[in-house]
Amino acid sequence: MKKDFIKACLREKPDRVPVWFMRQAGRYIPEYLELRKKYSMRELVKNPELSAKITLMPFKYLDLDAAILFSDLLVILWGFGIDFEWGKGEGPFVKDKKIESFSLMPFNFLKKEIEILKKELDVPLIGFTSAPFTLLSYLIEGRFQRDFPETRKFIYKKSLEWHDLMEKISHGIAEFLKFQADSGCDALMLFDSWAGALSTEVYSKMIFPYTQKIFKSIEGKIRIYFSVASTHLITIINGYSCEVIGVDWRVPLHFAIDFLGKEHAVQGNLDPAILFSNFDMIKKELDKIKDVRRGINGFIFNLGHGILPGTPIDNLKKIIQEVHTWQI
């Protein structure tokens, strides 16, 4: 197995700067779009052969240094006895919000997908799920809502119930991540997509202890944390017991490396939207990143969020080729 991604996560010297992309398995690939004409998201996610096939699709085009499971942030809800539907253009819709005791029984399909992939891949495999705040906000709101007003009201109005729910959810998340690691995943990633909606005080008191507890429970594994629009939380995030912190395009990379890089590897942070421009413009941004990360072992090239639908594959290919020429 190629080790550049693992080495960079551990801030050891890789042979080349590793590259992978969030949402690299999916909606910009022609073969995936053809599958979506035939199958629903539920059918794809629950079919281990098809999910593994989608996870492998980008490697037909791109020289990537890691793979990430084709799945969904909310799949973990099935372990709590909660169902959801994938909406059209509005994100998932959570149907039943009553939390049951967490069970790994519904996830045989995921174990099988990982088993298939471990036989096919020559790069590390990343497992993932939602961080506790993002997961609980979906349960409270029912769907994506800007600034998550019901969740924020819940925190203030029902703080004791909030802590109880966070405890239950965090336990399930820890078990789910351990399950993915035991099944063969080489790294584990928590996506805290909506953390930026919170103040530093609320995040510090109501979120950080639970996410930290999850990371502590999976010590010995490669752990990655990624949040969106959370520059104001960076001092708190720096306290996480994880190997890698991912940053979006709003966080200046020189600041992320100077501040986070003392304790963590840094992953990010090219704006996904720039991939729709010409490569000359992209190259200028790449040169900035190249200069900032020069001499840093613990840097993993990624976007500041997931690949957008319709992204030109040729630009992704050129980016990887360019980054792989950078001196360590």
Given for the second form:
There are 2 protein chains.
Amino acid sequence: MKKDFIKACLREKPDRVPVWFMRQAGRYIPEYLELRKKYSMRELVKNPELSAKITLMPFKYLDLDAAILFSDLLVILWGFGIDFEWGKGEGPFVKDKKIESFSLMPFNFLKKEIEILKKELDVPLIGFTSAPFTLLSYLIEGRFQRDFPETRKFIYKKSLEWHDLMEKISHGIAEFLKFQADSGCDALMLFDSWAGALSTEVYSKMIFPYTQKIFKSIEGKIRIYFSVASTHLITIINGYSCEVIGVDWRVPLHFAIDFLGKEHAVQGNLDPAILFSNFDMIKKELDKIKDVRRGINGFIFNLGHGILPGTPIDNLKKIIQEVHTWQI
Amino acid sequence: MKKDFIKACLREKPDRVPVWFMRQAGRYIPEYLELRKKYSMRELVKNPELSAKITLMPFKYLDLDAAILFSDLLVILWGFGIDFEWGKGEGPFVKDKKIESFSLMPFNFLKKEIEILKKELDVPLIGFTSAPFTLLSYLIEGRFQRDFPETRKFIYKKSLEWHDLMEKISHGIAEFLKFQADSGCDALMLFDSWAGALSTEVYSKMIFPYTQKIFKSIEGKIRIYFSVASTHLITIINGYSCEVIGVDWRVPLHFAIDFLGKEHAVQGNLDPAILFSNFDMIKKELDKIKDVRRGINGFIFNLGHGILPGTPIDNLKKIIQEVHTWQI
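Having seen the form predicted alone, could you now give me the structure of the form predicted together with a further copy of the same chain?
Full complex below, order starting with the chain above.
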């Protein structure tokens, strides 16, 4: 029988509104913070037993409707023969920039993580990686840069080379997602964290066709697209052949549901910053979401971005309890 | 007789489409880079003769229709008894956070800079400072942070304190803008560089009323509002009582003109990253802008954000020459 999360992805009526949180396996869980004292990110990510353990950690506290692999957006780079470092506080950075043709060889650890999880989990498992624009931005800039000026210069100045690189990278991303599905993942998510830096015209010509090709190459799987600060791109994003579109807190949810909801399930979008307030305050925001999504099968409750470090677990718990009481 | 820039701000027909560039007095000018070897930012900003000299530097190369004070968004903090440092590469950072009541005492150097410039300049002079949200974000975060999580937490968790601080800061900003106008500035611009981090609801309740109050308190002056990555806020921004709204490259210009153009002049919005391409490529983008703004009195040509370091002066020169040939 289909689980609620899968039903909502397919816009079929779930029994309860499904809930999961981006970065649910992360820095707000005491057991995770303990592990991080002993192991580096690289050690955790490459160790299938530990990764699986971390993926399962939030389930000790939270009645979540989906799990997401503990991994990293940039892990896929290893398939292109590129390494990267996890920086302190500023996010990961990439030193190498020479792209080799994509190989699945380095990803045995991930296959094993998925296999362990499929035995343990009672809810669907989400696999993921970086969308092509965000991945290529990392390669060009080396790390997060406000508004990604070098990437934008590159797109305008070396547009042919850009197309070549996007082609190459998109091929690898499609392979990597297929591999995750074949290994047992029930849904596949592309994170386009930096897409919001681009104009509508550039996104539509230089990005959309590649991301779309990836989605088309994994038709039949459950496909999720998530981007940040990209309200200005929403008419283009609406064209993606994917089941679910995730939105951040910048997009008014009623607009997302009206606009994207005709052909997609919508996932989002409570501001993760509000989780540091008392629950009365949070409840007011939940009530708004409750009203807006009423009658919509294709709604998956999530935050507008990842859980922030230090978020009180108790608020997450109460949110799930509350959302699970909602009538569809 | 009114200059073209002023006419366009007031949506009266200018003789030529006026052009100026954000950060036109900056890091792409050889003479400026020379000065920076000898003086710190603090020394330059606090020295009225040197600041005036830098403000005038681009006019050696470029036939610009407006000048903008060489200063910094955070200089206003000195009026609140707060100091800040110019960081290397990462932008300025604020250590102090205790806000005193606003005083114009520290700004004699600015008055003098404006007086020198008014004697030298043949075009209107733009004064500016930070919009209240961006300024308060700096105080809360200390420096630029992706998506400003601490500021968002603060808004939700301490909303009463937020309103108090915004009230205090907005009062100072209004005083500071009046002071710049009284000293001789012809137009006043508020930079809301970080506004895009907020949801429409939060922006509308927690930010808009304060920025609007500032604009209303300087009615009769030429007022410009500029924000970045804020397309999702455009219906709210359209409510500002100001003459000009500046948009970044994310906003399609035809949309900005259709939507904002009914009650505002529109300023923008070529992506500054394109200036590193050859002029043929730039010309194609200019032609699009030329068509979109045809028939519009209230259009001021600018970039979608500041000139990037290392931008070829020659491309800036050619852009101005080209835009100045356009029929209104």
